[in-house]
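Below, in structure tokens: the form predicted on its own, a single chain.
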Amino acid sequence: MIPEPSGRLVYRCLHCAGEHGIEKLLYICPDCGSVLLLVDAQFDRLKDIPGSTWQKIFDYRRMLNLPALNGIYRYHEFIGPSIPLDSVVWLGEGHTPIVEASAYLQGRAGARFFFKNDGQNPSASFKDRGMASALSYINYLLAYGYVDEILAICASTGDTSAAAALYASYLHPRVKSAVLLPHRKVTPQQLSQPLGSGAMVFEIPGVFDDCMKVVEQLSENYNVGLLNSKNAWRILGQESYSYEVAQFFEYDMKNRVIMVPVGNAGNITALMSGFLKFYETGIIDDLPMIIGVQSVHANPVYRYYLEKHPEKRRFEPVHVSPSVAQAAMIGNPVSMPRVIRLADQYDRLAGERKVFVVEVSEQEIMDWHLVANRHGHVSCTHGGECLAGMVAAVRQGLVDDSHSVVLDSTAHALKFSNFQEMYFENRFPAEYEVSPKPELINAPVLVHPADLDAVPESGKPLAGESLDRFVSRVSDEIANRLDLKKV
């Protein structure tokens, strides 16, 4: 029930297969410079426990009131077995609700589906999962004397910086944070978050990929803690999403489909890795289909998988265009080598192809984002991207009536409310390629009948006959506009 540190976590290089201890922060292989994955060198010990017993362990832990196990570390043995519970940083992340779409919306979209509302994490995005893991690891390094202090740094399109700054601030003063953002390409709401958490915020010309190059240069030449998904601890924490989905469906993953925006490819990497671990230990009997979604404005992974023959595939970065799915506006995802390796392994173990990528337009993203929110959801534009992707998958025959689909709404809708305003006011610059549909536009209506001589003002309330007349006339006007019938 209460896990002790176990296993042996190591960094393993995807290129040369070299292994390195976790006593030092590493982002790339010191031998060949390639991308790393964190693996448990003693993972097979987990297979000695029957899958049904693991299910009971996780279900019983759900009843405990122990902060370290209230979040992503409920799955301690699968996420960070080497990390002692007293090093775990939990700020309320994880176990976000999975909400089934209304019958009307499911009928309109063409499939049974659910939104997993990861915008209900502390910083209002899924990035908190990876930060809880990365900062728990940093807390472990500090507590056990491997480092004295850390400057945590990241490049971001908004959500990463908010999460990094929040979790770093919890460990202040031994941990300080700095974030790099592309100038004027982050929403005001997202910009306010790292500023509020006390991070040093640097805006630079260009897009996210340019910010990432600067951060990589800093991490290779200075003593800083890189918190982008190049950090393998981030991927480890984001695996919790897959474990929560499995537990929600009582570990029955047959005919399930998970839709996820690709972006920097950390999330799709984590999903594959997490489901593989649960499958290999018998906790789930089936691997769900995983479908990544990319906009036509940032689609390098989609283009890679357009080639049907794996031996002919060549990854080529793309130059991105502005996207309403702002966090996914990445033309050269750092986790692409992980995606290629894990997708091959995933399909091989499944015995059939189970990992796909679909492409959607900016218009489709924005329209489905608004449609979802008009029918009871709190979907961000990336949730809209997932819903548009599911509609495309239905159209292509990947998803049918036998499937139930989980859509990743990665952040809170309010983070991207400016795009909704641009849509309603028809203010999208041409490069977005978004034109508002009249039936989806909404705007407030000022009710001020012309025959009213007196109306209330701040500090000047009405009273008596004037107030009665104001209430009566405004009520009548609203009733007329709504075509209400008198009782």
Ligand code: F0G
Second form
Amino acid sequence: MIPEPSGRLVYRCLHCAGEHGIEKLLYICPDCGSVLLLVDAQFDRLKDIPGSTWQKIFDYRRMLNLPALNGIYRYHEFIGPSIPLDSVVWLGEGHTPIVEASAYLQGRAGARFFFKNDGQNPSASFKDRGMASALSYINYLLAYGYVDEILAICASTGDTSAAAALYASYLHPRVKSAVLLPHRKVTPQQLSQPLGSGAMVFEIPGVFDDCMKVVEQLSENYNVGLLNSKNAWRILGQESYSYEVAQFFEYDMKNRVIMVPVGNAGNITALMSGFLKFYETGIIDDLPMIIGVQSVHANPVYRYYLEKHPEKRRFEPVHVSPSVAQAAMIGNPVSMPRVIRLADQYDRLAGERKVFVVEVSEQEIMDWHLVANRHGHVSCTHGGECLAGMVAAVRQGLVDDSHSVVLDSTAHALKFSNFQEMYFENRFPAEYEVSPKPELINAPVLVHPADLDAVPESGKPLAGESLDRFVSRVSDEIANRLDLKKV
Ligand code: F0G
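Structure of the form predicted together with the ligand, please, following the form predicted on its own?
Complete assembly follows, chain above in first position.
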């Protein structure tokens, strides 16, 4: 029940299939330069335990009060079997709520669905699972003397950097962090996060893809710890999302659909990998459908899968345009080779096509984002992108009445409130291609009756008659605006 280090994790190259030990931090294959995934060379041992026993183990661990097992390492044998529990860094990530939409909203959107609120992670995005994995591994390297200190570095559209800086700061001073951000392409809230965690913050001209090139150059030539999802530990940790969804639905994944926004394609890679592992060990009996969603303004993965014949598909990076799903505004996703490999494996194992990518407009993203939050959700624009993607999937007949859908609100609504403001104030620059719908606009109303000569100010409260007059005039005006009836 309480896991001990087990198995034999190795980096495996997706191109040349070379394997490399985990005593060293690797980001690309030292032999051929391709991306890596972490695999347990002894994974088959996990199949000796019946799936129903694994279910009991995870359900039992859910009841324990052990910090190291409270997060992604509840699934230790699948998440990082080589990591001893005393190296696990847990800051409260994972097991985010899965909230069913109201009957009204489901009716309006045309399918049964839930939001998984990844904004309720410690740095307010889904990135925290992957960071918990990467920093637990770094903590293990430090504790066991494989390295003395680390400068962790990443490029980001704002959420990876917030998560990296937070988790690195927990291991300060042996771990320090630096983040590279595209200048003016992260929100003020996202910028405040690594600054608050004490990271070195560099702003770079251009878009995320340009920052990524710089950080790749740095990680190939200098002694730094790369924390982008190119780092396979990130992917491994993010697999917990699949396990959490499976456990929430009591391991019944029949007719379920999982929708995720796709940017650098780390998340969709992790989702496929996670469900595959649970399926291969008999913990789930069905592979859910997985649908990635991209905006027309950043759609290289969608375009790749437009070609029906797998042998004719060619990956072409795209130039991105401004997107309200700004954190996914990526034209050349680092994990594309992983996606291609895993989607193929996923479909083959399922015996039918189960991985799809749909495309949505910026207008649809923004409208569905606002509609979701008007009905009890705290979805970011990327959650809106998922909901818009689900509506598109219903329209295309991919999703129907037999399905129930889990949408990832990958970050907290508050991180992206500037887009809500731009919508409400009708300030979207033309290149976004978003026109506010009057019925979705909301704005505060200042109540300051013209005939009031005295109103309270901070440090200058009103009293006596002037206070009575103020309270009565303001409440009358509000009652009037709300059309309230006297009791
Ligand atoms: N949603 C949010 C809120 C994100 O921050 C990201 C990626 C995505 C979706 C797309 O996920 O890259 O795994 O396909 N943000 C990265 C960052 C790239 O730097 O914060 P993905």
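Take the two forms, superpose them, and find the largest set of C-alpha atoms that agree within 1.5 Å; that set is the rigid core. Note that the structure is a prediction, hence the values are computed from the model and not measured. Positions refer to the first chain, counted from 1.
- Core-superposed comparison between the two forms: the CA of A17 stays below a 2 Å shift.
- With a cut-off of 2 Å and the rigid core superposed, P429 has a Cα displacement that falls short of the cut-off between the two forms.
- Fitting the two forms on the rigid core leaves the C-alpha of L462 displaced by at least 2 angstroms between the two forms.
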